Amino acid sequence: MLIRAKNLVKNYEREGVSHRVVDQVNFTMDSGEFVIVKGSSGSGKTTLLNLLTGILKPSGGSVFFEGDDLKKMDDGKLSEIRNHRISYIPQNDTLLSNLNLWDNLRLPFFLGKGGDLKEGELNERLKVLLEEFGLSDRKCSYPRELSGGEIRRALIIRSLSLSPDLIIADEPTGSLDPLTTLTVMEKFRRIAKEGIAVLAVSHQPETFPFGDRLYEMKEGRLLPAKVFTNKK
C-alpha cells in the first residue's frame, strides 16, 4: 500500500465556529493506480490534497505513506518524502519570477529533489518533456512571458521530471485547451502504467475515463468510487 487515510479528518475554526471541510474521509492507493476526485468548490477537495502530502496536519486520524503515519514524522522526514516521493502540483502558479523557464524546471534537483538522478539525465528528460508538452521555444522565457496554459503545462512537467512515487495533481488541466488537455491525460495514464501513482482533482468530465477509480467529494466526505475498466 503506497498511501492510505484512516478516518482522516480536518476542521477550521471562522469567527469562533468549527467548520468540518474533510469529514471521515478513508481511502487507499497503490502504485501504479490513477485516481481522479471530483467535486464542487469548497467540497474540501485542495484540503485533502494537502492532508495526503502532508503539508496540513489533520484534526482526526491519519495518513500513511508506505505504512508511516505522517503526522508522528518530524519536519525532516516529511520534507524528505515531499522532496524525493511525492510530487504536488497546486493550483497556483508556484515558479520564480526572476528565473527563466528552464531554470525553474531545474530548480528541485539543485534544491536536493533529484535522489540519483543525474544532471545530463535530468536535462534529456526536460528537453523531451518539453517538446511533448510545445515549449521547447519558450524554455528561455521568463513567467510573466508565460500564458496561463504555459504556466499549467510547465508545472506538470517539472512534476514529471524526477519520477516520484506518487503525483498529487490539484486542477492539472484546469486551463488548458482540449488537445493539451488530452496529451496532459494521456501522460498521466502511460506513467501509471510505468508504476507511478497518479491522484488528481478534475472537474472535467472527459478526463474521468483516464484513471482507474473516480471518486466525488461532497461536503467534505469522500462517496464510493467508479471504477472503470476500459482505458483510452
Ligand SMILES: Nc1ncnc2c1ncn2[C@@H]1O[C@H](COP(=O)(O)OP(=O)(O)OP(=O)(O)O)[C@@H](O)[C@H]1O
Second form
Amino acid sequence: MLIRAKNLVKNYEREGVSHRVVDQVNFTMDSGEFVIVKGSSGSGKTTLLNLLTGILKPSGGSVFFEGDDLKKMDDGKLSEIRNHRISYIPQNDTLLSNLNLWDNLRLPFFLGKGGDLKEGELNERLKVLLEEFGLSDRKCSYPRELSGGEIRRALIIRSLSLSPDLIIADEPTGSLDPLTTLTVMEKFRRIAKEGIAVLAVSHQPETFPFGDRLYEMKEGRLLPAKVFTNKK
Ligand SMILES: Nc1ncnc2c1ncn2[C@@H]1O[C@H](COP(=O)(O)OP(=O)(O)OP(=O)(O)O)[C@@H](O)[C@H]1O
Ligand SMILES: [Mg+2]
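Let's see the other form, the form predicted together with this ligand, since the form predicted alone is already up.
Every chain and every other molecule in the complex is listed next, the one we just looked at coming first.
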C-alpha cells in the first residue's frame, strides 16, 4: 500500500466555532492506481490533499506513506517524501514570473528534487513532454506570455518530469479545453499503468472513466462513488 488515510479529521475555527472540514476519512491507494475525487466547492477536497501530502497537520487520525505515519517522521524523512516521492500540483499553483517556461520546468531539479536523475536525462524528458502537451514552441516564453491553460499544462509537465511515486493534482484540467483535458487524462492513465499512483480532483464528468475509482467528497466525508473496470 502506497498511501493510507486512517480516521483523518481536520477542524477549522471560524468565528470561534469549530468546523469539521475533513471528517473521518479512510482511504488507501496502491501504486499504479488512478483515483479521481469530485465534490462541490468547499466540501474539503483541497484540505484532504494537503493532509495527504503532509502540508497540513491533521486534527485527528493519521496519514501513512508506505506504512509509516507522517506524524512520526522527522523533518528529513518528511521532506524526502515531499521532494522525491510525491509530486503535488496545487489548485492555484503558478510559475515563477521571472523565469521562462524552460527554466521554470527545470527549477525543481535545481532545487535538488531530481534524486538520481541526470540533467541531460531531465532535458530529454522535458522535451518529449513539451511535445506531447503542445508546448514545444513556448520554451522561451515567460509566464505572462502564456495562457492559463498553457500554465496548467506546464505544471503537469513539471510534475511528470521527476518520476515521483505519487502524483496529487488539484483540478489539473480545470481551465483546459475538452481535447487537452483528454490528453492530460490519457497521460495520467498511461503513467498509472507504468506503476505511478495518481490522485486527481476533477469536476468534469468526461474525466471520470479514465480513473480506476471515483470518490465524492461531501461535507468532509469521502464517499465511494464508482469503480471503473476494463481499463485499457
Ligand atoms: N485555513 C483555513 N481556515 C479556515 N477555514 C478554511 C481554511 N482552509 C479551508 N477552509 C474552509 O474549509 C472548507 C473546505 O475547503 P477546501 O479548500 O478543502 O474545499 P474544496 O472542496 O477544495 O473547494 P473548491 O472546489 O472550491 O476548491 C471551506 O469551507 C473553506 O472555507
Ligand atoms: Mg479546492
